[in-house]
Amino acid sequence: MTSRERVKTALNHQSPDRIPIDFGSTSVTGIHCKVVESLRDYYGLEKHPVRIIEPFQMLGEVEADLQEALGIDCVSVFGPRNMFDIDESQLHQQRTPWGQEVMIASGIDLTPDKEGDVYIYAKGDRTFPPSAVMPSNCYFIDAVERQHFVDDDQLKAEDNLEEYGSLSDEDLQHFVQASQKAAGTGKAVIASFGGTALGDVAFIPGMGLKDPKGVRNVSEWYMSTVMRKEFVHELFDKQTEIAIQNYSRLWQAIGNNVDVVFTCGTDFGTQNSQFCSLDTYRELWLPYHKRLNDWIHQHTTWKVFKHTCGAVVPIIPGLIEAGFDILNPVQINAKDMDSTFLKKEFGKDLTFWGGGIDTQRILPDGTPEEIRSHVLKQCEILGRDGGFIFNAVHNIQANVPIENVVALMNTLNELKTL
């Protein structure tokens, strides 16, 4: 099987020749740039500064040579600008606070201030206050909330729609070219077109806006889902309308060069509970998720990828009802997220994209043998009868020992021969 055939077989809940593998195709299935550099060194690949493909989490590009070494079956299509609305086509070399040389968007300066903090500015414009910060001794970036006073009498959905709009011809052409290039690899193509994550708190602060209006504080946003439901409905309705218009143009231009679309990264779970009940999900989110997913299924060949961390078992029936095909990251270390239970209860309806290894305890702290045993067990449970793409529980973080990452990769290589 080709990589693309392998992934599509698994997505259709059939057994491929081996379990498909993804590292790097999305912003939630990636590897921190520090670990990417260590992997390149381990496999004896060409030495050069790792490119940062997602600066918010400092994810490194998994280039074709490393994909080959790791047996990866998926490739990405990202937008022309990052979360700070900075052009990703223009790069410069920078040294990270931990001393690594990287290639990053030219509008980002990784030079720390006297306190050791690195500030990021929307659109790279330093005439406005920073929209994000990498605190001293950290390995990724946090949003800086710039919430104005929220006057409910003056609050308009348009304030929270400033960063969403019709796809420009230039952006459309970027996606066409990127999709064609990705499809030419023979791997499954995962596209992150943007604009469809309803209420994702990573986007609520508006890090790409110089002076964001509306509800831009995460706590204020969660209160809005209780206190301002009419506002949330209006916002979701208009955002979904814009998204469908954009997806229509994208499908016409790209077609089946894309296999999967990552539409939503809104988290509904904590480690032990949920941010909302299933009833609240059905009231606020489901009508708009279903509207977009139904359009995708009726008009395209794409599968729909849903990311939500946490203990989301009570929410999963709603996600299935909404028409999501894929659940990520499958946080097996959260309450009630038992792999055997998940596969039995929901495995016919959802493809599990992740859950291959616990990244909170096993990957950073386990021995190589514990990692091997854990990965083999997860693959046996989740990989039965297809419906499973191997990935970790969210991104591989900066300080995971390289020998543990290598143990993971060696186990995946071992699985290919079984």
Contents of the next structure:
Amino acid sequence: MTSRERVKTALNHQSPDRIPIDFGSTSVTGIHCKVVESLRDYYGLEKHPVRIIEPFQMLGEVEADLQEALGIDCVSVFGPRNMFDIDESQLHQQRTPWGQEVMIASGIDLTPDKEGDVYIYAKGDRTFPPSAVMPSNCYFIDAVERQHFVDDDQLKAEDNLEEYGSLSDEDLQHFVQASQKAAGTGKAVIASFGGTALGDVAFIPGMGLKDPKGVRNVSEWYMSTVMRKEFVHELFDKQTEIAIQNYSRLWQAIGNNVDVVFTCGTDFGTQNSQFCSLDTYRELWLPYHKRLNDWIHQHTTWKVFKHTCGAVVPIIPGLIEAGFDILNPVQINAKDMDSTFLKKEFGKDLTFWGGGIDTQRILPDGTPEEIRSHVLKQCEILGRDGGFIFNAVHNIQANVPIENVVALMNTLNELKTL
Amino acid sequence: MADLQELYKAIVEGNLNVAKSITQEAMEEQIEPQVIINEHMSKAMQEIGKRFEEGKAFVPELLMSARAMKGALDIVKPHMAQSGTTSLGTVVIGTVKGDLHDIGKNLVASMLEGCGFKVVNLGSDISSDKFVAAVKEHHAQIVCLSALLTTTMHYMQKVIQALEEEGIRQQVKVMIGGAPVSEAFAHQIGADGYSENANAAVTLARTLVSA
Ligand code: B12
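The structure above corresponds to the form predicted on its own; please give the structure of the form predicted in complex with the partner chain next.
Full assembly next; the chain just shown is listed first.
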């Protein structure tokens, strides 16, 4: 089986020759650049600065040679600009505050100020206040919230739509070329076209906007889902309308060079609970999720990937109703997220993309033997009859001991030979 | 007469304007701040905290209640000193260095404030130096540390060490919380208490200051 066939078989809920593996195909299934460097060293791969593919979380590129070493089956298609709306085609070499040489978008300068903080500017424009910061001793970036007073009489859905618009011809061309190249690898192609996440608090602060209008503070946003429902409906409605127009052009230009689309990363779960009830999900999100998912299923061959952290058992029936095909990261360490239960209850409707290894205890603190038996067990439970793509619960974080990551990768290698 | 039952309702329902206007009225009628806080505000916050704990209310609802409570508290505050109202104690709270998650920490801060503690919220990504300085400056009885990442939770131990080195560990109780944190971890690093949610945090804080 080729990698692509393997992933497609699993997505069709049939048993592939082995469990397909993803590390690096999206911004939620990746590896921190520090760990990428250690892995490259461990496998004796060429030494060169790791490329940052997603600066917000400082994820490193899993290049073809490392993919080979890890037996990865998925490749990414990312947009032409990052979360700060900075061009990703122009790179320069920079040293991170923790002393690692990386290749990062030229619009990002990693030189710390006197306090040791690194500031990032929307579109790289330093004439406006910074939109994000990597505080000293942090391994990733955080939004700087720039919330103007919200005047409810003046507030318009358009204020929160500034970053969502029609794809330019240039951007479309970027996606066409990137998808073609990705498809040429023979691996499954996971595309993040952007613009489709509804109310994701990672995007609400508008880190790509110089002076964002509307609701841009995370708490203000959460409260808006209760006190400004009309506004939220209108915003989601218009955003979805734009998304469908863009998707229609993307499908025509790209077709089945892409296998999976990552559309929405809005988190509905916390460690022990949810950010809203199933009723609220059905009222506020479901109509729009369903509209886009139905369009995708009616017009394309793409499968739809939904990311939500946390204890989401009560919300999952809604996600299935909305037509999502894939759930990630399957946070098995959150309340009631028992793998056996999830597989039995929802395994026919959803492919689990993640949940392969707990990242709150086992990966950072477990022994190699613990890691091995845990991974084998997860694969046995979640991998039965397909419907499972191996990935950790969310990105592998900086400072996870390399021995543990290697123990994980060795177990995956062992599984391949079974 | 200001209908303080309505204040309770306004806070539980997260109605800022109503909460403010009733409190304003109550102040004009010279109702004791202590009465407003203990009998109404704190009960309302506990009620919404309980619903949150039971999974009947969620982050947005709790944020709305906290906002209404703060609106009311801002009106009461100027009257507190003159009426000799004392707080249950001073709490310094923050998310530890390297961690930027602040939603849960802010909810804990609001619950404590709404239930009668004086709260100094330092924000997120807070170094041990800053915790130490704030404890000294505000003569805090409690330090609350929040961490949502397995890679940052160990920093809590550094904060405790710093408090020891400064010779002020005995003066303050250390409470910890956040998704990956547990009772066992609290023991391991020598914290005085852990709680799983914002409501339980208030109960714990009360016990710790009266101990
Ligand atoms: C919302 C969220 C975010 C938001 C944060 C927004 C913000 N301003 O805080 C965003 C999207 C920005 C984010 C980013 C990241 N996140 Co995050 N995030 C979450 C999520 C989904 C929910 C956290 C939350 O707000 N819960 C709601 C509140 C109410 O709950 P709480 O925080 O647990 O607090 C309650 C209790 O714990 C307690 N409590 C909390 N603090 C304290 C303190 C004291 C003293 C006491 C007594 C009690 C107490 O009371 C609170 C109220 O009841 C969790 C999932 C999870 N399982 O928790 C992941 C999670 C914490 N994130 C995670 C990660 C890895 C990240 C990232 C580092 C990067 C990445 N993805 O690679 C980035 C960091 C980038 C950045 N810039 O910050 C991981 C951590 C894994 C690990 N190894 O530890 C989690 C667990 C997700 C996962 N699937 O694994 N995240």
